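What follows is one chain in structure tokens, specifically the form predicted on its own.
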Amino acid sequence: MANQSGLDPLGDELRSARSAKPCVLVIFGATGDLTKRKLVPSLMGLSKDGLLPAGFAVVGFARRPWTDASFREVLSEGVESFGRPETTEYFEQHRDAFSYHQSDFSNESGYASLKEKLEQIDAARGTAGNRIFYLATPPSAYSNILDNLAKAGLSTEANGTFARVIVEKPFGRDLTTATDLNNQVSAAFHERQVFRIDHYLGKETVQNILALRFANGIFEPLWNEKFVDHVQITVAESIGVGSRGGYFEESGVIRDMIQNHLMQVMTLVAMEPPAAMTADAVRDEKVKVLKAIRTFEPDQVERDTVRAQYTGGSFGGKDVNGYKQEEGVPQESVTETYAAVKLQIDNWRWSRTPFFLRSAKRMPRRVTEVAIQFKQPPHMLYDGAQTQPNMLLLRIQPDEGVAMRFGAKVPGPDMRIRDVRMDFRYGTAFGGETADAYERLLLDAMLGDGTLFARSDEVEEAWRIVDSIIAGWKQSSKPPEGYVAGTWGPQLGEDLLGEDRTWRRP
């Protein structure tokens, strides 16, 4: 419900002394998915928690012969289907600020005519000269984009304006095309202006993860080599790849998950505090981490990485197919639908603390987590003690929220211990939802903030790791493992992990 000031109590969760000024969107592939069931929606749901700008526009821009009114009865459906609940209305107060620019992404008279649209917006809606391209495209079509961008002056800033440019991944395939990628884009703008989008980073317990280690005296003193005997990151996913098995043929787990979100993830969990909390602040601490990462040697591939495919198997009382059955796999196929890596952080803090990403398809259930898991004491007091070491769990999705497992002592007269959880959720604490990934980062490139962004350096230091390890794969005769479909992964998943160590069954 809202309050009587009209905004959501959501909005909370966003709200900011900052205030982002006037601004056209363009969106680029505006006619695909993307747009309807993730921005659109999210800019109505900063519009219902009062951030957005009170000049603030959207036009689309694709090859379909759609019209102004065709385009704004998608985005209207769009956002009744995928949008927070009443936002809706929200949509009717916006219908007019959204409009459609057909043309094709390589016509540089298509680029000359939007540059005159964008300035008659300005002067009906008073954008101010201040735009937002976001690449909603597959990334062949980013050269072009960004090309007749720069040709047509419109990624240039001038008398106060600002020029931003949205990328979303993948950046890239391997270490080549990241950085071929990175050159192209910053022909056209400096990096300044760049914004590459990973949505796991607008996620609440992401974020909170620098709150949870730089707001609490009580952890960050224990968040190193000394307390902690291991991290595991696990992103499993329910689903099979379906119909998008050409392209899961091209990418792979490792490319789809891990060289982006995990290890995203990864470098806030292990970063070391900022100077401040700024963009660049942060972000170089990231890159710091991934910097202490070996390049991977074949036989470190074949000691320290797992990969396999799902078989068929039964699934939620249906028989499911195995990978190589499903459409557009060939049957010779190698590509690992699970991938799971053993990563050493080569520096004071994590030497001798190793960190577990794991992620597949067609796993027993969908979530996201990071599990700190603590070293036992040096000598157990308590005779046939049967507890499990502490462990303190991140819950990314689904249940956003933070838990922490330790002993107590059991009700009665003999000395028993019994592990127990503390368990904190961002609904029973806060009230209501959160606000979706695609919101805080819409609204952070509003604001100029590039902290939750992958800059340049990030993406291709992940890369350099990611590569060593598929140039390993490649070299290597043994096959992936087979798993089967609503399991947990391949006994050789386990067995990374060592004798006295376990993955996290959710």
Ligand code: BG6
Second form
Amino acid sequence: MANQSGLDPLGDELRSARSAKPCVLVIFGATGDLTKRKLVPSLMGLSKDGLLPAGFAVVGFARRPWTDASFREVLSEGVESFGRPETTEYFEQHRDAFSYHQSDFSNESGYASLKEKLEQIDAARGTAGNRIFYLATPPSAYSNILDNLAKAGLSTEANGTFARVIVEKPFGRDLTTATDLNNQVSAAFHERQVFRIDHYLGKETVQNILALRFANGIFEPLWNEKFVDHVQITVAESIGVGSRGGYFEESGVIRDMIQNHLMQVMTLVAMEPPAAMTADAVRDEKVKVLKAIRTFEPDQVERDTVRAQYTGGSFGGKDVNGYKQEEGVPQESVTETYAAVKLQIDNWRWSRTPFFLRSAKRMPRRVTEVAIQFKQPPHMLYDGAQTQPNMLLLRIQPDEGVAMRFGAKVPGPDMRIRDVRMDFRYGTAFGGETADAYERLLLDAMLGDGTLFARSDEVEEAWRIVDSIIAGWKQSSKPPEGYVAGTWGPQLGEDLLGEDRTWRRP
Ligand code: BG6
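Starting from the form predicted on its own, produce the coordinates for the form predicted in complex with 6-O-phosphono-beta-D-glucopyranose (BG6).
Zooming out: every chain and molecule, the one shown earlier first.
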């Protein structure tokens, strides 16, 4: 079947049964990197798969004196460099649907003229009065934009149209600022109109956590403290902070990664089955997990968390800077580029199963995975068995898939037992191109499905926990540990797991 542009869309098995209504996407801060690297290439990925609605347009709203033509040129280069194969032709088909609106974010008249422009687009392109506003600006501009959208009447849904807002992270830098931001958002939009993006939730393999748990009969009976010894969630990156030293210095890995991406993955692994796969039912269960994690006391921070900073080293055959030598980082910095945290979920299911979360820059490999380690059999019948506990490994990226480690008999006359792996690989099982996380999330926002977006209470609960860790670190007289760039982090990080447990070295 051909899509509206006449080009080949997805194969039948992978086609979505859901179709989005016509709409205009207004991107605030459209001259920034996110628009050209992620948003527009993802929209063209959706177009390639036949998933963009017939009536569709994008308005870039920003301060720089660009024109429609220069905006389109930058986007076209973005699709060429960062889009999926053959998406440039889809951009050419849609070129006229992209326009630029120059205004300061604080200038009310810029919103009045935006409103007029959107009405003209509705008439010309059949976008039916539906709008999605994407906040891709620095967070300092959010309050102005939200306020002005409401004043211009652009946040109101009238006559069956929709008005939605997508908010990029960071959602605040602590509980107080996150609550302020949530209040600002809710002064302009109802929660059902709000879509807080955490791009980890758009990753296929993160969504597969729920499918694995709830579409199968064999895992869930074991998914509790009786059978699971502990859970490890790792998001390791090989890159350093690069040119983002200034930003990173203010956030550290705990704010940049753990408060959002790792906590989100953790809630999906730990949550109870929802009553239905609806946005609120799923998010209610995720919030309950966060609520069951106690606020850290200072002595617990000392005992159950480790922070560290990378020092210079040799990486991939090249000498690389330590964190303190990166641009924008002061010599006296105590910001962590490695954090490992032991979380105890105080509920019936997990009371005796710790969850260990770790994330860092400048580790040996880029890898995101969840390892569920099971308890040992109650009695080992085989002498000298060279086995480790059973482990279910969810490989989020790269090399997406699921693996199971178990003991098997080594062929031969003796009863020797060794670990083997059963392996499912996405690429082999399904083939095809994997869509970027932003494709899925942009489509869901167009469909009005908030399941894969963070709700205000989730964000606030995650900050409550993270704030208490940061407070403990501030009080502590111990500076962050050091770890050499290209290694798996400090020894203390290993010690955090306790006896008989080790972090995986993927
Ligand atoms: C972002 C962080 O949210 O996620 C970055 O700000 C990090 O510091 C990035 O590099 C990692 O995302 P991914 O999809 O590459 O794992």
